[in-house]
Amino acid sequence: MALTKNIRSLSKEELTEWVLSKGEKKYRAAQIWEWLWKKHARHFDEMTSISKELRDLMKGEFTFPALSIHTIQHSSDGTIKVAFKTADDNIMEGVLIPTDGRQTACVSSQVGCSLGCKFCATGFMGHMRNLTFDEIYDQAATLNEIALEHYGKKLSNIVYMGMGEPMLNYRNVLKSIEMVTSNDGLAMSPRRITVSTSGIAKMIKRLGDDEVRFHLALSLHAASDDKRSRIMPINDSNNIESLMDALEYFYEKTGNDITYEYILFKNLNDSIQDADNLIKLYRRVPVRLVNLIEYNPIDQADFEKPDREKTQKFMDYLAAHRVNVRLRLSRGKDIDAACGQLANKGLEKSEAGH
């Protein structure tokens, strides 16, 4: 077998077959599998219940490209941002967001992003590569360990809202969720996982065809095509009408919760007319919630957030029209960990390890 084979790309059956081919007992495969996923080993030598001889055989035939922690930053509000390093020296970020009743991990699906949304720091990085399913799993498992270490609680929720567009890394995202929800992995309910997309209609329909069990969030951010295209180039090829059609299809196939994410930008999408347009889209699809999001400034853009009074007026207008709306207060702004800010910034001043 080629040395380039990642051991975590093997199925449980393939791993068992390999173990038996080395003259080992079948139960050794179960032990190795547990180290790879449930115990979240990061290299072969951590597998202390496996003989040195078998570990050496694995080292000779497999790679084990687990993520390592590059740096950690702690926010004054308790948020923890982790810069992860891949085996090929790429950096991407994940965030632990603790609240009263939840420990939420925000994970990345790509290194950088190709969609170029005008308000998002990640979009200005460009796209380096997709993350493999085990690299995405590593983020969730590591943030779970950090949650236990710092807050004494394991993860309650995972959101795929970090760097990258999950629908452009479809197979790896779904495979990572399969492992996160497996009893062999983090054993998390898919109902506690939300995947966010900037809006790729055909992939949203594919989620419906695949009858996924997790929730979906659409990064809407504007309720008319002209405004949305100004800030999100993806809207030119996936306009709002096509997205509404795809969301209707997704809901019909799965019945899963759908959320609209809507960042408020001063004098761009915060008028009563904008609110009326949003209400129409809310009624078009069975949307559970509209998440209004505070805009978080980035160096590359000159957008501003509306003042508190205008934000409240927008929110009250939606609520008066029976929209289930919530203002999502940003967390981790002081360490560039808030929505739209992930861009590997400030790593040089961070603390290594945890």
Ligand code: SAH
The other form holds:
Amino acid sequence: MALTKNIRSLSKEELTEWVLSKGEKKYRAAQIWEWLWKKHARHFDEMTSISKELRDLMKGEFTFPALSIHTIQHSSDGTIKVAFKTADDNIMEGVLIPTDGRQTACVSSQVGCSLGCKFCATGFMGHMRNLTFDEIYDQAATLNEIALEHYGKKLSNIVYMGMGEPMLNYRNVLKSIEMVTSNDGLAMSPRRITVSTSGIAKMIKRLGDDEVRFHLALSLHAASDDKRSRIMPINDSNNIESLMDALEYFYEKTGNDITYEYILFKNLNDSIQDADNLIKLYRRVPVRLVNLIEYNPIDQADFEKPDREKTQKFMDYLAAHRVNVRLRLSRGKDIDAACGQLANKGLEKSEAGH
Ligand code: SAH
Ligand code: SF4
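Return the structure block for the form predicted together with this ligand; the form predicted on its own was the one displayed.
Time for the whole complex; same chain goes first.
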């Protein structure tokens, strides 16, 4: 018989039924559930409060494809990048970013990404596969353990800004957030979670219909269709107008925070005219914040970031027009852990160093 059923795909009720069908007491199911989620076991044999007989029965009927840690890299600024390995030997990355008072985990939703944004290293990998909800949970739970170990603090925030497009793996992303926010899981508030999307209008509306409680970030990066299409092919099928509509809908349904992300590219989207266009889009939807992002150079592209002066001018102009704007400097650059740099680089190097 093929072993196909992942034990973590069971609901609590299904697990309880299974436990009862083996003639075991109901509280055993609660114990196993706790091992699977809150205690974050990675193998059946870690479930030390469960009898060997019952563990063997589980092993006979279920798989437990948890992520394992492949490599860990430490940046001089405190950022920690973890390369995770899936049970079927894919590698993907998650990052822990400590800032004053915060421990933020950046998690991946897919191995690779199909959307091919011209500035993003992940986009150049192509799409391998979607991650399952339990694999996404594993990243958050592991980064939480690392935060406790290194900084003595639990995760305070999670951003879905690692590899992949969360809206193209919708169900797993939402289910992972369900477990992360559950009292049976990491018990985090959904208000501490931000999902970033390159902008798929239909799915943004669906978030509204599902009345999600987490925040949304739109990777805007250009405020006119012709410029945006040049750097983000997804804009051809999801133009700015359709995204504004979808965001309005999302806001009406949920009232959750919306952020625009805007990477500054030298001589592409950094003029005062570009800032004016951005201001118009800022007024279109109740956007809480514009996050200006420093471009992190990648090997595959020859974009450049504007100099400090130009960046400051762009920012001051927005602020003078009452835009709530913030500049996000990149973190973890020395280990390729910064936004858009996640492409499983540096693994050989760090392996050799171990
Ligand atoms: N696919 C989603 C989430 C992952 S990307 C999205 O595109 O929003 C997370 C963020 O990193 C996005 O805002 C993305 O545009 C940004 N990013 C990608 N490449 C980058 C680079 N080279 N420098 C800076 N930010 C980058
Ligand atoms: Fe995919 Fe986001 Fe990278 Fe674009 S920026 S290629 S959507 S991961």
